[in-house]
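Just one chain follows, in the form predicted alone, and it is written as structure tokens.
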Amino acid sequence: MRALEAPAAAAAAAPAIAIAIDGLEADRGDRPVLRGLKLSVAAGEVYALLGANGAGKSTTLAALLGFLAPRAGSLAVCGRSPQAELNAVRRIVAYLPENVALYEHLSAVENVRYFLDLAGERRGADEIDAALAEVRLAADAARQRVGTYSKGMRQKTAIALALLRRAPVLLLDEPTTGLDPGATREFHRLLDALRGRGVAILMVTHDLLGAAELADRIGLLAGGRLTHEWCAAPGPARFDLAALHRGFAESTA
């Protein structure tokens, strides 16, 4: 008797679907912000999420952080939820909030050694000087007191402790307020190291030019729903930016 034969495999599998959130509405005191947002990033992905004040851009966030109970849909973190699965759902996120929160008295090698031994991910000092110098942040800066930092050094810190973390998902708000375009340069260049790595990347900003540089996906989020969703295409032309504009002066009309 002749044995089935398995299906070809396909040309390349999908990647992992990291962040899902499907009909999530949110309040914040009275006031309804998420009315209904459906949204995945995968792994691997970079994803923008684009929208005015009080849109519902932080509202996401705070959610997948566990730091906001939905009133109704859901969302998942790598399959788990904020909710039920709190502290498993941090042990596997890294937020970079728009001002990065560091001890002022200590250097970026003592932060991160001290951020690492509160998770409980203990790395070695050739460990922590490897990371340091691969977000580019010099040796002899790794050991200044941190108050003496510029916001685009905090940011390479906070990216060398997500990396020696090994979180497989990094949420950002407003990552590139406040940065000069050579630092915003070198952060996009950190951001797409992480992509490589399969690391889900959801970026709130109000940065149109910057999300069309570095996402792979770009959602406009207005009366609490996603209005518009744009996939880069191939080549340097990857967005239509008459069109991300047009849609972005439509949802603050």
Second form
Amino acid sequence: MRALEAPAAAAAAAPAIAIAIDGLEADRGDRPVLRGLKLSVAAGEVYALLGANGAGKSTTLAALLGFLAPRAGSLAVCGRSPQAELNAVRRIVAYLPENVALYEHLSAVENVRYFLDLAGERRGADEIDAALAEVRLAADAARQRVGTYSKGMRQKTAIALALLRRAPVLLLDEPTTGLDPGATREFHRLLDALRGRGVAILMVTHDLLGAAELADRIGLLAGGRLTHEWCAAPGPARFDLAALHRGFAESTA
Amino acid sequence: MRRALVVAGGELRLLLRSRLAAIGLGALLALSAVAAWTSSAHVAREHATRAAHQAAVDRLFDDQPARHPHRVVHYGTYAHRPLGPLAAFDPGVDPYTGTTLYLEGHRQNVAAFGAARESSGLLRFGQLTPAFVLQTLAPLLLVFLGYASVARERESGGLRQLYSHGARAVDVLAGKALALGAVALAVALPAGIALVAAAASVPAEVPAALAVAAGHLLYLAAWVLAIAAISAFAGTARTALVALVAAWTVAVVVLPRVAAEYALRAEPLPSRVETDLRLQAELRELGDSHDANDPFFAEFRRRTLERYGVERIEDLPVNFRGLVSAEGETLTSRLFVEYAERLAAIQRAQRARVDAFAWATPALAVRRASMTAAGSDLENHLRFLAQAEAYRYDLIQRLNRLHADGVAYADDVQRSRDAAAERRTRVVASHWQQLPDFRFEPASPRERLAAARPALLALGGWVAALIGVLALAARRLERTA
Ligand SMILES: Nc1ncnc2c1ncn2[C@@H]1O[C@H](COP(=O)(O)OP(=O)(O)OP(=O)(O)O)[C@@H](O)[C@H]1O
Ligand SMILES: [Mg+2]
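Can you now output the form predicted together with its partner chain? The one shown was the form predicted alone.
Everything in the complex follows now, all chains and molecules, and the chain you saw is the first one.
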């Protein structure tokens, strides 16, 4: 009896793998971009994916969302393949795109409600207001047309939308670009809270310091595969910043 | 479907909040309302004028004094082509074909334009009818409102956003098409009201009105589908706009004219002068019924005397002159009918050539379906000509019979020399009132529906084909994110 219980207990202790990428090869146009990428993100983990411009970070997220078909390798989100179960995967993933495309003629509230309607998620007006307040979008601004927004305000709107999806998996493509330091810190606090609730977060970023502050693991993408991967150490100095910089410099050289 | 409706709602909200779209939509709605109002007012006026004219000429005919029947043959009368109840929506060929025929003995006249038209002609600006607004202007407005609907999403990266929230390309395309379809319905509303108002007064016309409505709805649906598909296929909104304006120009402006020109060349219609000269020559060959010594009529006299078993014309129990007139009318009328049928056959052949282009542009299909179902097409005019000729023939032959039976031959011969004999040749005036009046019998709604069916089928074919194109566009769009 005890012998049978042991593996089950071990499985419960080790958090479930929410994102599993293995041997991923993908092309953009006829150019190979990813060549054997292996990466996994567990539930309740924040994984920061770094890499030079054009390294293939956004391409990785696109593959997870089924926007492009991989040439080889396997992909799974909560055990589901985007190729086989596209609708199911998109239901459990909230995605913050690199270029936030909101409707200019609608307010932040209306944009959020529109996309939630599309996803079939019912959220009350107070919930939407709370989410927009959490990302520090002023209540009066949230009712003005997005056409009048600054870049950061658009980014905040999109973040609020991603949070409101309440998805178990978050894919964030450079979420903090355009955010002021205060908003960035606030956003990291939100992600921390989500991590506590067991959400798996894969965050593409160029913000090394931010990643070092927040992430559980940091991966460096270069030449179509992970060249480095660092795990956060317990204690206040979570990552060796010098090592991170060195790794980054090597990969872009 | 739920997702498509959400996308449609978003697109409609965009259109409602866009000032340009609101102005365009408002302008077309106003134009459509003005077209519905002016067209129905014009048709009502025209209808009343023609009815009044017909009543007036009928009265003039009835009010003739006692006179010799052959004078009545030459006095003649008029036939007016009335407008059908749906002409207010689509007057069809009415403005281009004569509406009034002068009917007299021995002659077949060309339909002329009534007096009413000339008096109001200066006041009218082209043909602003509900059918014109829906067939020509509405697609252009839909193009301007819809060209960017999908291309915009592709350009802004909005497609990814839509997809990541669970929408598939099919949902996006269907939603955009639904929104544009709702706009099309709004645009068609004033015209639809005009159609309902026109049909409401004549319940029998309801099925025909439904066919007219169905034709236009299918036509607008075809445009909506084409706009969504081209917006999806085009790389940018600008490309989509250029392609769609080109498509409108070709489908609505160029092809109908090319089709008409081609039909005229493929099935040339002889000129009026040419026809008249040939007809005159053939009539001369028949002989002159007024000339008792004409060889043909000499033979007729021999046969008639033989039939009645008498030696002399004076001994016939009927007036020989009346018989001669009747015989002459039979012969000339046969020739008239033959000529008219030949011309009608050419016109129908031309129309068949144009009809074939319905598979090249839905604009021709909808035009054909609309005027055929509304009863304002070429067929209606040909029917009027045929009925007027039949009426003319019947009227003249009744007069000739009156001449043969009611006027003594001896008096007839003497009437230019003998006033008393002349008085005896006059037939009492009550006869003129007993002669039937001309009443045009238009094709029944059922017949018109049957005639409109091929054009409606062509429109259905267009919609089906464009749904296929949209499905193709969806498959391609699914792969672009
Ligand atoms: N739609 C596309 N069509 C063709 N090639 C593309 C497309 N998108 C990206 N690429 C190419 O794929 C490669 C990887 O692009 P990707 O956007 O994944 O890079 P990234 O790591 O996200 O870069 P960045 O930090 O600049 O966002 C680049 O070389 C880019 O030129
Ligand atoms: Mg990127």
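Numbering follows the first chain given and starts at 1. Computed from a predicted model, the values in this text were never measured in an experiment.
Going by the rigid parts that rotate relative to each other between the two forms, point to the one of T205, T227, P82, R166 at the hinge. Where the C-alphas swap which rigid part they fit better, we find R166.
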